[in-house]
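Here you get one chain, nothing else, as structure tokens; it is the form predicted on its own.
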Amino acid sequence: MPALGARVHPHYGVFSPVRGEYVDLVARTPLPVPAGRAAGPRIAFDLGTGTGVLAAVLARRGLGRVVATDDSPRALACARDNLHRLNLAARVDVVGPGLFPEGRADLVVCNPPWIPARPSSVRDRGVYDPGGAMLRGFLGGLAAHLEPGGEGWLVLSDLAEHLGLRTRADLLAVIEAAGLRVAGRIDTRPRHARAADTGDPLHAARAAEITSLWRLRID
């Protein structure tokens, strides 16, 4: 992973972070500075940590404490293994299974599965989120877990919109219903080979895809 300058090893049944552009978004987006502080955030949550890659990126960026969660025991074991090998285990607590840990954070990051459909295997759970349950769970619980002046970072591809499985209006409505406002958004284009493969049945959608980091704050 270029953003870490190190390798991350997925365990069996844990989604591999081959789409490095979303990792780069978390690595380069300016950290929020909570009101009344001269420095940036002290505590961050990484929800749905998988291999632990985003938790590692946050720790490397200088967060004093990172709490990583996942609802998969395999992912929790995988994240602990990777963070140990990266010498970050002392700075990242891996807890679960579950979505939100106890308490509040200055920064809450979530990269939910991008497609609101049912997975056909354990590994596919990294891509498919039935009914958008994890996305809605993150947005619905964010306000109760943010410190004043903190931000939630939603990392999400718009591929589902190009496939007709979700609309932008649907996403914005869920954000608004959760009492959140969009403070900004940073976009990136895919760099993987399938985006340029004209023989792919989903080529039109993949070529138009944009992955975004949505910066969310409490209204």
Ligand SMILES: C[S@@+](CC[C@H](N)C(=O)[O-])C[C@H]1O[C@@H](n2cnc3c(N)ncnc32)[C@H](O)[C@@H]1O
Given for the second form:
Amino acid sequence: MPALGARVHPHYGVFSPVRGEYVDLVARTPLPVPAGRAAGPRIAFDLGTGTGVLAAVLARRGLGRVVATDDSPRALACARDNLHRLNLAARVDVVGPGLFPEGRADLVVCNPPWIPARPSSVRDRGVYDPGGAMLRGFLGGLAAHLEPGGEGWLVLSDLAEHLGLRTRADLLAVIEAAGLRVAGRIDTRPRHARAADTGDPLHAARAAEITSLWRLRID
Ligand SMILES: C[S@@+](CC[C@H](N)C(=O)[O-])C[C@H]1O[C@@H](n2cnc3c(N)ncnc32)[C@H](O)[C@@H]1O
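Return the structure block for the form predicted together with the ligand; the form predicted on its own was the one displayed.
Every component of the complex follows; first up is the chain already shown.
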């Protein structure tokens, strides 16, 4: 992973961060400054940590403590393994299975599966989120887990919108209903070869795909 200057190993059935562009978003978006503190955030959550890659990026960015979760026992074991090898195990707690850990954080990052449909294998669980359950769970629980002045960072591809599986209005309505405000958005385009493959039946959607980091706040 260029953002880490190190390798991250996915275990079987754990989402592999081969499309590094979203990792770069998390590596370069300015960290929030929590209310009443001159310094940056101290505690971050990484929900649905997979290999632990985003938790590692946050720890390397100077977060004193990161709590990483996942509902997949395979992912929890994989993240622990990677964080241990990266010498970050002392600063990152991997807990679960579950979505939110206890307590509040200055920064809550979540890169949920981006297609609201049923996975057909364990390997698809990083891509397919039945009924958008994880996306809704993250947005619905965020306000109760953010410290004042904190931010939630939602990393989400809009491929589902291009496939007619979700609308932008739906997403904005869920954000608003959760009492959240969009403080900013940083976009990136896929760099993988399939995005340029005109023979792919999903070419039109893939060519238009944008992955965004949504900065969400409660104040
Ligand atoms: C797109 S992958 C992201 C993995 C990692 N954060 C990354 O950026 O490479 C989504 C992750 O969310 C996890 N997940 C899916 N549904 C979940 C849920 N309801 N609660 C917690 N984790 C979930 C999956 O196991 C998977 O590891």
